[in-house]
Amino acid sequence: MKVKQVSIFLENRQGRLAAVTKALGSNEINIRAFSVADTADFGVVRLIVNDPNRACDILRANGFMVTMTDVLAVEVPDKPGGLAYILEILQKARLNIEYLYAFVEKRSDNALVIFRLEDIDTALKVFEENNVSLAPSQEVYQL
């Protein structure tokens, strides 16, 4: 139930993010979720798209530095304390979160949150043991 995330390393210059989105959009790649982290000199754009392999090929062909990373799309109860419940499960399992960001769309009544964890395979097992739902990658790409 891992989801492929596309990460792009960008110089922090005017128009770079626009160039990424134009390259993807003109090739019918739909961005489903994204996060931007930046410093004074560079940024990392993280995307969930409808076709991650093709997106990487397109971006590389346009001169961007791109990697693909496994993440989890976790269904989080969309109510007060919902995220705290999921984070408590991870804390009890002593799993470190590298970063997370929310999804634009819902797959069900639950919110969908992208998690990047130090040990993704252990996290998969912990979520399963705690009956936490994960969205299948193909469904995530099509939201």
Given for the second form:
Amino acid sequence: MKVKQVSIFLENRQGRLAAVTKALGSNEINIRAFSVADTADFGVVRLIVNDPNRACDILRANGFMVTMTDVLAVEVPDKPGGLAYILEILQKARLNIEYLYAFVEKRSDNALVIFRLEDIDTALKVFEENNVSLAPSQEVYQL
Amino acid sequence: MWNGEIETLCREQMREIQTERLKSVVRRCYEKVPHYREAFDSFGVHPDDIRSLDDLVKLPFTCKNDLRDHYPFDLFAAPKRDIVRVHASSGTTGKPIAVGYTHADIELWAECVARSLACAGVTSDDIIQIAYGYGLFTGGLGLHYGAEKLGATVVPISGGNTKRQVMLMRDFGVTTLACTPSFGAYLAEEMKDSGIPEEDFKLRVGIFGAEPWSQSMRREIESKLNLCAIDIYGLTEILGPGVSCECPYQCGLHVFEDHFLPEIIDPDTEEPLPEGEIGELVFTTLTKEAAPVIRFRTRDLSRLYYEPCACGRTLVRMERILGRTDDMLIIRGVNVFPSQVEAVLLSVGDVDPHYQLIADRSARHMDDLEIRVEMSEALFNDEIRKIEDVEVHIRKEIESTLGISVKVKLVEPKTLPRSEGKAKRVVDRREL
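Now that you have shown the form predicted on its own, what about the form predicted together with the partner chain?
Then the entire complex follows, led off by the chain already shown.
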């Protein structure tokens, strides 16, 4: 099941990330997971939040450039070799990963890892065939 | 003086020459160039109405757009078989303007550049290194023919390759350097870095043009290169370098007004301004055959002085260019219009591009152009790599349009200043 991720364009300037979190926080948007990718001049902040649609509206209203992307929240066994097992499945299926990042909190005995894949629909099928469980989006938002 | 008789002519005689030549060029334009005939007709003016210099104001202006709209050769007043050379410069939307020259025009150009060089104090004993670009740009070849006519020894090295420039400057005992001021300052740094003792260089005169510069930059170049820095002015639409040039008194550029008739107008009302007032410089070519231009609006700001100079010349003097009436930038001798950048952004799918051009002069005195572009839906992607691809694509497109290297920086939406009506598209941080 696909999860909606919110991505924001930020310049590498002081206080920009704080401006994002402040805008979301004051509007009761809770950040579940996030990652920052950056270059010398700019960065992209990726967020999993409790209400992605509303988060986008709020951020746009505050002048941010925002886009929504589909990602997968994969349950990875929280033990040595857990992630390696998932990556091997993807490799065998020749599926390219654009990026991935882990949740700050975990659910049950599994860690949750966000995957952004080149071909998300094929990945869904491959995970299903290999009995890899994906966290349902509503659950992810409410974690 | 290269042409002492003309350069010291009394005003009355100069006006006589100009009047005769004006009447003739107006008639020729009317007869040979459909654009001028239409423009004159719709303005209700006929060549017969032009009887004195005071009648000049009856004629319509010519703008850069007129040249662009008649690209490439539709404004030529001479048959194509008589055109022996074509030069071009950038236009406002990426489309260039082309200017043709007959044998007589090339000769006239060489004459004006020879006058300019002599005016600057260069003689046939000098060795001149021409570090303006050779090619479609008028700088290199323009200086070249004039320097040869003067009888100086020409080193046609063109631009770039600073290490070689410095080496030849020393080896050949070069006395005169001709290039853009920013390249001159850059060469000065390179000379210092080369470790060659200062006394091994024989430079004494610099002919700098194609780019606006400040008095403080002039003083800096003079002390670093140990020469007298002379300002030369010209533009492709009128001729190329050699329309006017300073003498060592450095108190305004002597306009070779027997060939180029200058006016200063109020850029808003288009009315002529009295002597000494700052306004837009307008030129009418009086003798050019292939591409004569009537009342060309240069968009350059200056003022005119008619009293004779201490050097003995009676030619009208124009003050060094004080600025522009439009938002054109000159970067490394190349004209840059914001609209060219806008066209590139539109072509990559940015529907309502917000951008800003920032010109700066680096520590090494080279002009840098940074283009800031607000991130938009069309450009944004969740993946860094794809954003970088977009950035590189925009940079390459702009570089290929402008012909100079630029830096592109993507910024957040609504961070670039917006002023009422027209956005602040251009920031010039160079000290001009």
